[in-house]
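Given as structure tokens, the chain that follows is alone and in the form predicted alone.
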Amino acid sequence: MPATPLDRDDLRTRVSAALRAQLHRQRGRLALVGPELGPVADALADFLEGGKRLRPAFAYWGYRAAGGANSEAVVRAVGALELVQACALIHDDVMDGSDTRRGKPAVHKRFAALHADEGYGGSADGFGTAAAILLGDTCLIWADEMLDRSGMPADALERARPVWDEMRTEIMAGQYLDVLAQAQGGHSVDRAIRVVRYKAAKYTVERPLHLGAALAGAAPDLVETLSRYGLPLGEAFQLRDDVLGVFGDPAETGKPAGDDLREGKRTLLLAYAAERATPAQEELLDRYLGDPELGAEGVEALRGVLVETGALTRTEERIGSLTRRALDALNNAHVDAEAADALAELAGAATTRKA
């Protein structure tokens, strides 16, 4: 029977009781340390309550996809690319110096608030990013521990596991690629595209349908057949998340509008603006972007910019024709109907949202 978007909602419900039970272990775990680690417990609840759960479910669906029984062994097993995603969010909103993450304090700044009222010694700032780096490091330990002790057989644990590393190598190069292009300033859209790759297109999409595929043992043709949907819409997602972060309304983003912009992120979006720019609109670039005081007015300076030179207009087709590929590439193949339809839903889901 095809699936439904029921089905699809109790997914996310499976997946959220499962990262529940996890963390209500480690609770218990942090408890024997000393009742310190209350708020870092917490913490991490509160955080990952959040979250449209995307991952897992593409990776579910590539699992099903290759012939994979339904069960809660691979829901944990799945639920853990949530934490790996908590781990990234969280070391990046410290390294973009965000505020705010999914319309609430981040990580760090919760810590820092902690900081000043209890009234403890030395830099709030600083505890609060000593603290949000260790949760974030503590992610991905227990992202560790979700996948090995989820319940799937050891031979499937064995196949996934390289998947699973090399996924976790390519978020954290990836990441390094973001900070570095931010260092080096000017735009370059081959190298926005890299980014956008390595950053998130991969261990959105194409990675979590791997890790799937590999819990079933799939065959190397639909491995190459999930790299095909998979690694364009990822670049799609991400290219959402780039319109988003200048363009989005801060009541469905949870980030302030702009925050990109205060941020200097070197996205596509900012290197198609600088390949049309006028000396005028180039000056408004170099002016405003990467300021992190950056107030409304300089906010609608820049999207004048983005919109003036046709940027936005051509970073929307690009979703466009990157998620047209990804279709293409399921359509054209033998995929199970189930999971192709799932995988047709996940697409927009992926790539028309507005957080």
Given for the second form:
There are 2 protein chains.
Amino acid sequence: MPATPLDRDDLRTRVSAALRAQLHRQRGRLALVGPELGPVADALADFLEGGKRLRPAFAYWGYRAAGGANSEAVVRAVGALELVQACALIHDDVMDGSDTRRGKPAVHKRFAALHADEGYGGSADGFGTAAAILLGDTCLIWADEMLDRSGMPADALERARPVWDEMRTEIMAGQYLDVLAQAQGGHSVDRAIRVVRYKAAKYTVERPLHLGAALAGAAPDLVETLSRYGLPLGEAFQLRDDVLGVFGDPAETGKPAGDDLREGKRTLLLAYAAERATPAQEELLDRYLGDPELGAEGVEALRGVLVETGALTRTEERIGSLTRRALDALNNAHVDAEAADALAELAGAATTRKA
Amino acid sequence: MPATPLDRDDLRTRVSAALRAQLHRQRGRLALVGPELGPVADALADFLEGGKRLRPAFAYWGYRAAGGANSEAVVRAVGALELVQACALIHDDVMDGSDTRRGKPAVHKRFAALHADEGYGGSADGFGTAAAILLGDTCLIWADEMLDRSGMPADALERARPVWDEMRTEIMAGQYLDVLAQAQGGHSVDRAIRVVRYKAAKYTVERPLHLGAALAGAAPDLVETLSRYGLPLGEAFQLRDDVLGVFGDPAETGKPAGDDLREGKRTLLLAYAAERATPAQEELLDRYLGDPELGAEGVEALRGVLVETGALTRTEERIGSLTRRALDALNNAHVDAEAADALAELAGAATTRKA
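Okay, that was the form predicted alone. Show me the form predicted in complex with another copy of the chain next.
Below is the entire complex, every chain and molecule, led by the chain shown above.
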């Protein structure tokens, strides 16, 4: 391990290697239960190959900002965040009925296909759902194990635990808010912002930063600075996600065009559109949003509404101002220069990405 | 806390109180996210009121057998097993499409009903499923937190962790085997025994005993004795469950009569029946087993096959011989007399229960 900080590519490579080692270990354990568990290990190994490793990067830089030294142990500890995220995504795809993730079939679809290929009895979709629920649970369990056995000192883990627990409850609560918002319908700007805060801002940026900071034993004022940087940036990250969910290039996002519209996600983008929609535009929103059969024409119509009402511009402006607020928080605090540079670079990566 | 061991009722009362305290703490945390999380806290509080607290009892007596002293901390630590079990049951009911649990609507049904009552949009069942997935995840997370913050000394927790991790992966693997067996169909005695071992025997009895033993720092020979007692007893426990799933009194089990038959569970009871079925009986098994619309008449027909093929008798005999094997393991080892008595009593409770 170098004494100098890891750059983004190097960290990504090392996190991926740590996840592979974790999977290898768990594959051996599953094999003891029976050879039938092979497809479970394969599916999780494939799933974990994907991912931008953004949460580990935020955690790593929270740790560095607090003066933590490089080690394989910290790579494993921050890598555990990818397993929490794997659980969230696998379960989310079941809940949303999304067929595609990272350009490949979602886990529930993969197991439904296994069911069909093997000519099993009963419902292939039911089997896929059951398998995906269990695989998500397994990721949540392994996340915990990976952090706990990362090799970080006991006192570091003890400091990290409350953040870890807080974060995991918050993400589930945020997901529930999101599911509820879709069921309740309507377009409230306040509600959309609250969903973003819990589902994404805290979980994707602030808590990973805090986790890393706790592992290194950060002082309270650094933790506060990381929040002032992390919360607006996390919100900006999610708004970029929302924009990509509607306007993203499927070749880059790995998701079909307009998937979020088909699922009827209650994003801030849509809440902005609803606020300024003419009756005709409102009618288009009502007609197309959340239609599982929504085709290219409907996607185009909704995109038109988002552009014409100024919702896209307002969202882009909000992404810009939130990102500036995050960067200001860094500049106005005493953060180690190396960490500040890396966090500024991450802010750019999180908010200007194409996928 | 008395210095003398807790009897079963006292332990149950204290475990329930510890779970209530945990829920109270978590309710406060959820309230910070928003008032919409109230139904989540309510549903989990209601769910956790039920349950026989068998796993905590096994863990407690594994701990006592290893010389552990009473404390509120150990009650919290063993009580965490009920949260793992809550996750398993809530997710299991989604996977099996079971409508009832512990005499009340399953969690996914409860949230589907909330959806209908509130007049939400979209699919009520989809909302119920999503909520149940998230509530199960939340239980898994809180289980971890409850063990970790139980107040047990750090060295005790460090010893318990590997058992905890092993157990949680095993239960998910066992559940997958079970789901797969249902999809594959057929009736293999070997497969049914393997499902029982991972899904139930290890998870319900052996691992809780080991968890308690690890918390108290048990010597390896005691751990081995606990396995020799726990594995056969755990299998007997599950076979009793299988018998109750077909022949149990709904007023006692809290589940509709013949629910396991409707779901097409591939139990040892059925594997035994298939082994000795006449062509006519085989035809009845094929026709009725796994039929979601199975009525009283079909349940009666299947019960007849299980009785006439001798499958019920063989299962009861196996429960008897497994239980004797468990008790012999206790008698032939140097287990503290108080713990041995309590474990013998638990063996009786686990295998002769009506629910």
